[in-house]
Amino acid sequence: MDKVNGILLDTSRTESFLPPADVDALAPRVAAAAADLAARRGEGSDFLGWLDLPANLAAADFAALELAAAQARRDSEACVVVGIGGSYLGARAVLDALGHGRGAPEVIFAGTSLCASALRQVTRRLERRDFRLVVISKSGTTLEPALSFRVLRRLLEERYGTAAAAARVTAITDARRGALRELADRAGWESWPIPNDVGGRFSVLTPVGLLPLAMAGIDIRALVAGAADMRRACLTDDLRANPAHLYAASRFGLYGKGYQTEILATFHTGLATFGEWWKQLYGESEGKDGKGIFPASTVYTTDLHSLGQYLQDGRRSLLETFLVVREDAPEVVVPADPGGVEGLDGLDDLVGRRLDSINVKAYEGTRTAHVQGGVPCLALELDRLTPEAVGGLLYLFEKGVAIGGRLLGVNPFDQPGVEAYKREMFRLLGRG
């Protein structure tokens, strides 16, 4: 398989658990699933706008987003993004991976829980700082962001007055209906539409993700270009040349052999939140009708000192997908002992070595140990962590879960189980 934007999918460490012939035998089913998606057939076909989105965004779309972001950089030191689930996870995953651009306002996330302490910490971070709000919700009635938005909007109006505060609110919501759409129209807030054919967990390449990322100084054109490159690579029916299809087929084949929990393991701390985005994408898409691989994530080498024992010797129902950056910060090297007492820590043989190269050796050693311990291991290896590479990963996982859901026989684009906790919570609050 060729690299796409420096991304390579390595399935070689699954072959002792899942013979290559078993994967290749799935090729007709994978191709049929892809054909259904392309033709907009099957359950959830009205939520496939993400499929061609990277190729459909026009220069005018980017220009409008960048213009709005430039205004935020002029008038704000912080931008609070209020949303939950797919309304924030994609943007946060990309931002944590790539970091804020120079001179950009700090992007802070709120409305992600009902924790009062978390919201109080957000308000404290806004003291003596100019800020604006970006509220993201299809309906405007989701409890967690709606409550946080009330608190933060009151703070904004107390700080700037009603009229000036209105110029500091951006709503990303349904184009025509819903409580947030009505609020935005009444108050005259800047607003951006959420496409009707793109579900929340697939929405990172819509204004839901792109506007906050542009405000943070991320190169959104490069991000989308990377997704477009991956989209093109994932059009082929050659299973072994298609990263998303091969990933879906490999994990489905392993699922059929009893591997029911997948660990997304990264050796880059900036990709920890990417694991949270991936967990929502795969958990909400596949976990239905008593089916699906349970998604979990770890950050190595940190978690090797906590979960490492279980991963090496625990129940053998785990498969592992490594997410690895081969070159991260080449300027960070192991120095000579600054205290002048050489050799006591036993590290003199590493002097002059790049820390990221040592991290890669940790990955290679961990993968070998886990395979020997009975864990099949996939790997997504990135040459470097760039906007193009991150955009490619986003699309690879989105296409992969769409194919995986079809293989499982579930609708990967709905989430009926999410409503169960809400019904019980509302009943206890006397709202049901």
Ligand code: PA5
Contents of the next structure:
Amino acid sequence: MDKVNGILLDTSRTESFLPPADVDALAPRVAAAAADLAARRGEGSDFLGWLDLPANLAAADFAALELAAAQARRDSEACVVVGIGGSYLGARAVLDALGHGRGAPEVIFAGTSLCASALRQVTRRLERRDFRLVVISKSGTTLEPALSFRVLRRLLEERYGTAAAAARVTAITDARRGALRELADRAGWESWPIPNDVGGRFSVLTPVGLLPLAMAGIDIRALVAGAADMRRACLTDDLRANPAHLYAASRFGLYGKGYQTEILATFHTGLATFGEWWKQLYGESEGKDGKGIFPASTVYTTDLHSLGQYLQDGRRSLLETFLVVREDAPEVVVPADPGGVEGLDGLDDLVGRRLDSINVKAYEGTRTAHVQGGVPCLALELDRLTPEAVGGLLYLFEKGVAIGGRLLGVNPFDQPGVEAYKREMFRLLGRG
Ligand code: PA5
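Please move on to the form predicted together with the ligand, as the form predicted alone is already shown.
What follows is the whole complex; the chain from before opens it.
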């Protein structure tokens, strides 16, 4: 398979667990699923707007987002993004992977839980700093962000007065419905619509993800261009040339052989939150009707010192997908022993070696050990962690789960199960 934006999908370390012929035999089903998606057929077909988003975003869309971001840069040192689930994970994953741009306000996330200490920490970080709020909720009624937003809005109004505070609030929500839409319209806040046909966990390339990212100084044009390149690469029915389709077919084939937990394992700490985004995308899309691979994520080599034993030797129902960056901060090199007692730590053979190359060896060694221990290993290897590569990964995983859901026979675009805890919680709160 060719690289797309420096991304390579390697399935070779699954072959001793799942014969390549079994994967190839899935090609007609994968092609049929892709044709259904393209023709907007099948369950959930009202929620396929994300499929063509990267190709449909126009120069004017980017210009409007960048204009709003420039205003934030002028008037704020911090932007608090208030949202949960699909309304924050994509932006946070990309931001943690790429880091804030120079001179950009700090983007802080809130409303991601009901933890009072977490909210207090956010308000403390806002002391003596100019800030603005970006509140994001498609339904406009989600409890966690709505409660945090109340607290933060009060702080904003105490700091700036009601009128000036209104110019510091941006709402991203449904174009017409919901409490947040009504609030935004009444208060005259700047607002951006979430497309009707894009569900929360697929919304990173709408204003939900792009506005916070533009505020953080991320090159959103490059990010979307990367997704557009991946979209093109994922149009072919040649299974072996299509990264999203091959990923979906491989993990579905492994699921059929009893591998029921997939671990997205990265060796780059900046991709830890990408694992959180991926878990939501795959967990909410596939985990229904008593089916689905359970998605988990790890950061190596850190977690090899905590979970390594289980991964190597525990119950054999795991498959692993490595997310690896080959070139990363190449200027970080192992120096000669600075203490002048050469060699006592036993590391002199590594003097002059780049830390990223040592990390890649850790990846290759882990992969060999885990395959030997009975874990089929897929890998997504990135030449470098660029906006284009991250955009490509976003699209690959979105298309992969859409195909995977169809192969499983579930609707990948709904999440009826998440209502159950809300019903019980509201009952206990006496809210009917
Ligand atoms: O993917 C989804 O639809 C969910 O995870 C939502 O994003 C999450 O529950 C937040 O919902 P809302 O944006 O309506 O506040």
